[in-house]
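For reference, the chain that follows is the form predicted on its own, supplied as structure tokens.
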Amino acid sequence: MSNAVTRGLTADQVQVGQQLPTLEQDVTATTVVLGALASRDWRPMHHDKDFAINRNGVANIFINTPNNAAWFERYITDWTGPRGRLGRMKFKMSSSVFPGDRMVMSGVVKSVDTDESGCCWLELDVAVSVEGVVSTSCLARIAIPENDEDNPWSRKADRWQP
């Protein structure tokens, strides 16, 4: 196994405009319910199909906000590798993701900068699409190592400015 695979991306391997590989995931009722359960979201629209349809007026149960965030975190850190450290994430949900949908996650590097402490920051535009329509858009800021000796997880206090 190569060092790049085990250690992850470093600054010299990333450039503005670079596309992240897509991730496709079929959504099932289990995907939705387990995401809600893991985030302790007991609201019935995330596990009770009858409630979702008849009380909320939607097509089915749907992925909740923390589950959406977890999918973004997984997508980004799968790409950066284990030393990628999420600093910030802001997303907007435009439509719901239901069982039977196929989520397609995609992203692009918007900027690559190094702060005063030597921490390399990437700004990413990331999206979840269903049938070619963006359901959730996300702007994320993630630190990656400047080089093989660097590790954003070792940064503390004033050396960590997300």
Second form
Amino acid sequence: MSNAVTRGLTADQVQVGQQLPTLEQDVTATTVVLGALASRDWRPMHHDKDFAINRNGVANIFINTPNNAAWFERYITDWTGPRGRLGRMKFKMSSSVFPGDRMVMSGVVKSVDTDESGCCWLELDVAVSVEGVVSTSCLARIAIPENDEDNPWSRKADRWQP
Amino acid sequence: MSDPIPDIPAEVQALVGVIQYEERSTFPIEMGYVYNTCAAVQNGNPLYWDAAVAEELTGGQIAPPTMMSVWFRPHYWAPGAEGEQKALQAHFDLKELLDLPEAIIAGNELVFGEPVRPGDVLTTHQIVRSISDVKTTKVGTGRFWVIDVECHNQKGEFVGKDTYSCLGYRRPKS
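Hand over the structure of the form predicted together with the partner chain; the form predicted on its own is what we had up.
Whole complex next, starting from this chain.
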């Protein structure tokens, strides 16, 4: 398991308090609609501006929940590399992300632990913010390899405790 | 002020903890939606784009874990289907049964088990876990409820659970 493409973060490279590199993304109507349709979410507030404004009473169409999760997944695994395996994500939505917003993703390592099966787990506090205000926060639990020989994706049954 | 929110009817309270809407994904898992999802968020993880990497790490191609709910959203239209086809039907039922016309998803928790692979056929069911007392929030007055969506693959393996915390409400009369 030493392929340069698949090599990523290992447990010895992570410590509590470590910041994840920020990711900034300008959001357009296309961003919102692409995400909604990719997640098979046909609800009109994610593609119909008139409906969003006049029925939902919000400023515009907005990023849907499953696409929000996909952005978080991308952000986290950009950092861990492909051997990072998500176990759990808990989202708290405070406000929506609209076209014209500049979305800023940030994160910090809250804990690093190894469970009884030898799986290394990170707990991450990650967030999407717009103009310095958190719109969605996410507490994520992700397994990363203990070392270059380990691979969390090989874990099943009792050896996978998300 | 809105009209008073009525008590929770006994038949609605009786739904709490009951397995509802057991269903199978309407098409086998396929990579097209995986690529669409990765493209929508510019996810370049080689696990999803490079079959050799997927083979090395996961024994073959898989879908991103956060796509779990994608596989259960109904087609917008299907032959013989009437009315709007909705995912998370237990949520829309509660909106109607509790006479709360507006709703938002206030929180969501995902737990991931076995990876989902192309060709898999998944089954799911929905369970209403709780319905709150009447609450007044900045968007209106209503109730919170929690719904679990549990998912297994064709081998009976646990694929994941999707828990939604929802607020059904009435907008304040202006």
